[in-house]
Each structure stands twice: as structure tokens, then as C-alpha cells.
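Next up: just one chain, as C-alpha cells, the form predicted in complex with its partner chain.
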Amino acid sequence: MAKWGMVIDLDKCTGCQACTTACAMENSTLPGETWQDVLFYHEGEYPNAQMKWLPRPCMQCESPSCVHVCPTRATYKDEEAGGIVFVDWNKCIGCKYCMIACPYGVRFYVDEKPLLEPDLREIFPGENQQLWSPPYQGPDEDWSKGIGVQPPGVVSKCTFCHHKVSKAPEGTVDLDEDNPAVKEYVPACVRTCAPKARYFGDLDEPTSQVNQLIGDKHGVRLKDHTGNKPQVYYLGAGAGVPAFQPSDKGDKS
């Protein structure tokens, strides 16, 4: 079985957020339930200022803090699925312990006050035990892996688009959207990325595109000191961006 990894080249990323909207579309998430977010930062002052951004999916850690703290084993790392960290919605009790433990802020609980009103959950009320049932929801559902629209009271997160990736032919090394044979199996955020700042493939296969990029371009993992060992790597001069404070916390105030 492959160990799926993602590489994000911050020198090519344009901060457009297509990854964010593609993810929301593919996974039928609510506004604010941004499994794949882009954080914007700015630093310095006119006329010599910087603006940077950091696209942030779930890191699918090799040693995930969220899994260690989950009291019900609802959240688990599935080596059979390429090392993806899933939430089993059949087991999750919505205690949010994992959200506190996650160093990357990539877990979501959307049963409370909606980010935006009027509340979409009231406009498209939940049917068949779903939290909400939008007409545009995708056809894939697997609650044991946190895929589809969630039931009330659970934590949701990025699944590396397991419902797509898992259909890739056995032995696929590079899930490259430019290869017509595999484009349907590429995670939504990777598939749509216009400047091709994202790559997806097998970290266990030394010849994979992701390993080549990590090697050639000195890939780094975020917050490596935590020992979480993400399966997401960042490339580029901008890879140090998380040192800044996010701008929506307000700076110089």
C-alpha cells in the first residue's frame, strides 16, 4: 500500500483559494468548515512590506496528536488507506479533544453558531441523519471514514479525498492531474491547482514525483518539532511563513 503524501510549492502558489473552494465542493462542507484553508499574513510596513499565504490541509501526520487523544478511537490513522487520518463518524462523540490536540488547526465542528447567517443548515435541513442535506452534496458517503455530509455532533476533517484516491489503480505512484488516466483519482485541491503548486503521490516509493520534489527542493514539514511528522511537505522560500501572526488576528493594533 502506498503512503500518500502531498507537496505544496509556496513559490508557485498564488493564494487564489481554488483549493479551498474545490474542497468545499467535493466534500460538501459548510461555510467555515474549511478543511483546506489558505491563511494570509502580512509583515513589515509600506513601502517595504510582505504579504504571504499558507495553504493548509490536514497534514495526515505519521504520529497524529489527534489519534493519541481520541477517547473513543473514532479518529484513527489508516495505514491500509495510505496513512490517511480519518474520523469514524459512527464512533465520534464530538468531544473536540482532537481539535485541541491538533497543532495545525485542521479539524472542524460545525454544530454551533454558523459562520454566516441565514444558516444553510436551516435552509437545507438534515435528512437521513445528516447534519444538513444540500442538493449539491456529492454522491460519496462513508461515515466510517468521515466522508460525505456528517451527522450532527461529530468532528470533520480533510480525508485526502480518500473517496477519489482509493479508486486509483493499484500501484499508482504519482496521482498527477495532468495524466488523463488518473485525474479522477486526484484530491480536489491538487487537481484544480492552476499554477500546479500541489503534487500528490506515494512517499514510500523513492522515485515518486513527491519524493523527487522534496529532495530537490528541500521540502519541509510544518512544526516538525512536535514530532507529528506530517505527510504534507512545503517547498519554496515562503515555507517559513507560519512564523508570522495571521492577519485576521490583527497586527499593530
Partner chain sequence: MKIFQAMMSRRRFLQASGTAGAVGATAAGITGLTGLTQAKEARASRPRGETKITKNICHQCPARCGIDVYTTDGRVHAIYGDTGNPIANGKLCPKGHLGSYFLYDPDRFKGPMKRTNPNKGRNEDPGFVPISWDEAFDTIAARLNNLRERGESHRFAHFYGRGWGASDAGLYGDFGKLYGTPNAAIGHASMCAEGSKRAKRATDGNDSYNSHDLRKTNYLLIMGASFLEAFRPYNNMMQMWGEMRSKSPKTRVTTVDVRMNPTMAASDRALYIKPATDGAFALAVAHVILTEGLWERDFVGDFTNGRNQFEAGKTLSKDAFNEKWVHGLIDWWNEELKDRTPEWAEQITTIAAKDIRQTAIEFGSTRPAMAIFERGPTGHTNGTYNGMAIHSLNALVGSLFAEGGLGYQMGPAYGALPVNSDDYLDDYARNGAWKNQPRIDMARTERWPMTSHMMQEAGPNHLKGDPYKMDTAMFYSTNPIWTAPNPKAWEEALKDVFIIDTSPFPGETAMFADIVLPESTYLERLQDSPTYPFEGWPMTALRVPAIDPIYDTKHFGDMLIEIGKRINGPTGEFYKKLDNIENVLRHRAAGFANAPGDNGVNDFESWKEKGVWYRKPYHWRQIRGEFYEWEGESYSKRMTPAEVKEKLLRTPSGKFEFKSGFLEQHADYINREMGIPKERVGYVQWVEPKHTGGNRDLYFVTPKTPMHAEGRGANIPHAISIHQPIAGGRDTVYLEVNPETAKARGIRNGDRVRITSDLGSIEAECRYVAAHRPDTLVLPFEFGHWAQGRWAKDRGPGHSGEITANVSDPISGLASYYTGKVSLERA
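Since the structure is predicted, the reported quantities are computational estimates derived from the model, not experimental observations. Definition used throughout: the rigid core is the maximal C-alpha set that superposes within 1.5 Å between two forms. Residue numbers count along the first chain shown, from 1. First, how it differs from the form predicted alone.
The block above covers the form predicted in complex with its partner chain; next, return the form predicted alone.
Lone chain follows.
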């Protein structure tokens, strides 16, 4: 069984947010429910200030703090699904403990006042227990894994596009959009990355591309000091990301 991981090369990433858009369309998320966020911030002072950016998916941690605090066990890590962390919407009570515990800010609760107007929940009212019913709905719903359009009162998050990845042929090591045999199984954010800054593959396979990149280019994990052990690694000159604190380092847009 694969252990899925992602590598993001910050030297290649241009901050175009194609990953954000692709994820939203693939998973039918609401505006502001950005499972694949790109954080923009400033470093330095005039005249030497620089704008930088950090793509931030769910880290699918090996020891996820969100799982430890969930009172209903709605949040869980599925080793049989490549180590992806899911939210079972049948069990979630919307208490937001997981949102508080997550050091990466990658969980969302969208029942409150929307961040953007107009409120699409009013334009496309929910049907069949959905919070809203967009005309372009994405993957088939699987509430046990938090896939599809969520019901009211639950937390949502990135699933590494499990509805695609889970259909990859058994024994697949690398999910590369340049490989016609597996491109349909590649996560949306990886497949649409124009500068090819994202890579996806099996962290348990020493010969996988993600493992080679992590080893050759000294990949690092975000906030590794928390002990969560993310399955997402960063490369590049801007990869000194463990010290990055979104709450106090500049502007997010």
C-alpha cells in the first residue's frame, strides 16, 4: 500500500494560484474554502522588501494533532488510503477542535458569514442535505471521507483528491501528469501546476520521484518541530519554511 506524499518546489512556484482554482473546481468548494491556499507575505523593509508566497495544502500528517483532539473520531487517518487524513461527515459535529489543533490552518467551516459576496449558498440553495448545490458539482459524494459537497455543520479539508488517486493502478509509484497512463489519477493541484512545481508519489518507495527530490534537494517539512510529521515537503531557496508563521508574517491574499 502506497504512502502518498507531495513535494512542492518553491523555486519553481510562481504563485499563480492555478492550484487553488483547480482544487475549487474539482471539489466544488465555496469561495474562501481554499483547500489549496497560496499565502502571500512580505520579508524585509523598504527598499529591500520582497514579496513571497507559500502554497499550503493539508499536510496529511503522520501524527496529526487534528485526529488526537476530535471528540467523535470523525477525523481519522486512513493508512489503507495512502495515509490521507479524512473527515467523516456522518460523525462530525462542527465543534472546530480540529481547526484549533491544526498548526497549518488548513481546515474550513463555511456555515458562518461568507468571506466573499455574493453568498453562493443563497444563489444555489442546498438540496439533498447539501450545504449548497452548485451546478458544476465535482466528485461523487462519500461523506465517510469528506468528499463531495458537504452537509451543514461540518468541517472540510483537502483529501489529496482521493477520488482520483484511489483509482490509480496498483503498484503505481509516481503520479505524474506527463505520463498518459496515470494522468487521470493525478491530484488536480498537481496536474494543473504550470511551472511543474508539484510532485506526487509514494513516500514508502525509495525509487519514487518524490523521495529522490527530497533526498537530492534537502526537502523540509513545515513546522516540523510540532511533531505532526507532514507528508508534504518543500524544496528550494525559499524552503526555510518551518519558521513561517502565517498569523504574524505579513499579508495573506
